[in-house]
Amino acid sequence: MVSVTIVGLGYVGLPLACLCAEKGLKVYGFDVDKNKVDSVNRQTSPIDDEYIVGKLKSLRNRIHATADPNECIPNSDVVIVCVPTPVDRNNSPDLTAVMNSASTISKFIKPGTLLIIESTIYPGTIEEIVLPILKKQKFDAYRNDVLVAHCPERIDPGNKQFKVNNLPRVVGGITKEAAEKAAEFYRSIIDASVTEVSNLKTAEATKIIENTFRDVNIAFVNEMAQSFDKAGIDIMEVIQVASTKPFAFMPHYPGAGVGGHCIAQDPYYMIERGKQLGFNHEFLKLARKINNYMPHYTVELLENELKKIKKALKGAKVGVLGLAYKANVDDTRESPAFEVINVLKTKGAEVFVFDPHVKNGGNVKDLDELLNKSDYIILVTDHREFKEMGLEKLKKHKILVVIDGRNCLDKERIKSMGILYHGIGRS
């Protein structure tokens, strides 16, 4: 029986540890986090995923969850890495979990291991920073003493259609041998196409731009959106009809602020690279500049409606619908709920927070308390809590503004309950 070891039991590593054992492999799980262990060891899931949760229960102590290095590292013939790599306070790379994780594998690690990366890096991580610390422990991977290779995560947590089990994947490896055992591995877990990649930098690089991508997308459509505003046209109808356009178009959608451990952090993942490389990401700084704004946009969207009946934000009583990053999960990583929370009680706003998902972060216990204690909300994360919530209760707890930040409520009814509404490039 194949043995492997999930560094890493969060988003990416758990789900991936569910898939392993379901697939008959023997597989432990490695966390310095002793409440995760412990969560995973009662098969009761650490983050609010209906998939694991469903999945953990299912597999009936499958997987076996350890703080200890050396209970499972030197056990196990696949050692998978999937801890997060964030940006600091400056937005640059922080790379301190993978090189602890690569450094504590390093001790236990026997030879011949594949050693897969996982977590999202820019290219050129593993040679400079993974290697050097195998090498240190007398490990050289262009020998094939320790198999490395890298495989980018691509969890979208709370999607319906992909999961861990039918996302298609890419891999590349130090050597050649490195990406055939890797891709070997993947296929023998996923119901998709593995796809081997020339060399390591370009699997590195394959995250980092399928992110940007995405956040320079939705930079783009978040400054249309200020623009239509302007101009009085309704941003979320022209995506649909520009939709209808068969080829080289793909909606993406304003908001509130672009959150989440990938797509608000992997673009300076390579502006940083660049900045190595004597190169300047104009572009993505830019797409980085615009959607960092769109919290405080959101903010002033609210401050424009207040001076319609002649109110003023500082004092204003402020129900904020929302903390996750996005819709139906409990992760709140980099979400703009934060930001808009900050700029709210900076300008002397009180403020009262609930999101269903999240346990600990609000203020107020429900929504209806929430409605009950504020005269203005700001929907900030499209829960289906939030988007299914009788809009009569608005009127019931007389709200006068409502600052849609995902479009997704009924505008017209809104309106017609004599509420001032504003969407993002939607009014």
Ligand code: SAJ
The other form holds:
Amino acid sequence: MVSVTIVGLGYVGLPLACLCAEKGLKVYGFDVDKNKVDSVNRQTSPIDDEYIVGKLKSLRNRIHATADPNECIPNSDVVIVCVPTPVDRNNSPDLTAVMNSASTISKFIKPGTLLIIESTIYPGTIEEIVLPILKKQKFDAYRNDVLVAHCPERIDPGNKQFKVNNLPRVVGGITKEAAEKAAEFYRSIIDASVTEVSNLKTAEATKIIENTFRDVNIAFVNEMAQSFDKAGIDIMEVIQVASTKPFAFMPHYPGAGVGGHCIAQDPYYMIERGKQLGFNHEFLKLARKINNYMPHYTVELLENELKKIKKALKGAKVGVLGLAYKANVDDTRESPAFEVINVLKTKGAEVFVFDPHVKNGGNVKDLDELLNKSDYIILVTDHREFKEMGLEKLKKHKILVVIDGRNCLDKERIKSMGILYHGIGRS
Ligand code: SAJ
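Please move on to the form predicted in complex with this ligand, as the form predicted alone is already shown.
Let us now look at the entire complex, which starts with that chain.
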């Protein structure tokens, strides 16, 4: 039986561990966070993801989680690194978790093991950072002492259609053997295509281009939305009808900002790599600048509406709907909601926050309390609870202005109740 250690029991590692266990592999889960280890060994998920919660319950104790590398790494034919690769406060890549994992693994891994990195990294990371760490322990990956490959993760939290078992994958290796072994491994556990690429850098670049593609396209519609606000054009209708073109148009949507640990961060990995190689990614930087401005733009929209009723933000009571970075998840990492709240407070507003998906995610107990205490609201996260809320609540609670940061509410209905409405590129 093939044995595998999944390093990092988060939103990427846990679904992969569950899949390997379902496929009958011997599965260890390694994490430095003891709470995560204990949670998994109790068959409870350390993250609020219904897919993982269900799988851990049904798999019972088929995943052995541990914080002791000696218990898992030496007993594994395959070791897969699924640790976070965030950016620091200066938006520089933070590879600490990858480096620490590689250092730990290198001290316990047995010769011939297949070592796969799934974390998002910039092209060149494995050859320039991971291999030297292995070399310190006398492992030469170019001689296949350890087979080193990269298979970028493609988990989309909350996506009900594409899960770890049916997501096509891309695999690159330090050597052809490593790439083949890694491709063979993934083909044995997933029901989707596994594409081998010519080298590691190509695999590392694949994930980066996937996510920078998304960031620049979101920035594009965010810029168009600001322009359309001046022109009095509803961008959502334009995007909807542009999407009737059966080729060469791919809809993205303007909003209160871009959050999450992928789209909001991965472009900085390529920007940094470009800088190291003497290339200035002007376009990627501009896209980041536009997307990072959207929380400010969202608050400006409220200020503009308040001017119409001769009110000011200073002393205003504003309700913020949503803290999570995207709909129907509990993850608040890099959420634009924090910047919206920060700007509102800086401008003297009293802010009430509610998010039904985020534990302790706010300062009111429910949506009614938020509406009761607020005169104006800004929707930042298009959770189903907000999209389905009875709009008569707004009238009942005498809400005067609605800023729809995800263009997800019924603007005509809201306006028909005599409430001022503005979306992002939609009025
Ligand atoms: N957003 C927009 N406009 C859009 C799409 C997203 O403003 O048109 C915002 C969201 O509100 C959110 C942020 O961007 O704040 C990121 O949203 P996302 O839908 O891209 O969600 P993520 O961050 O979970 O991205 C993941 C990524 N998956 C991986 O990195 C493996 C990404 O590659 C996927 O494209 C994305 O899911 C997806 O397609 O849902």
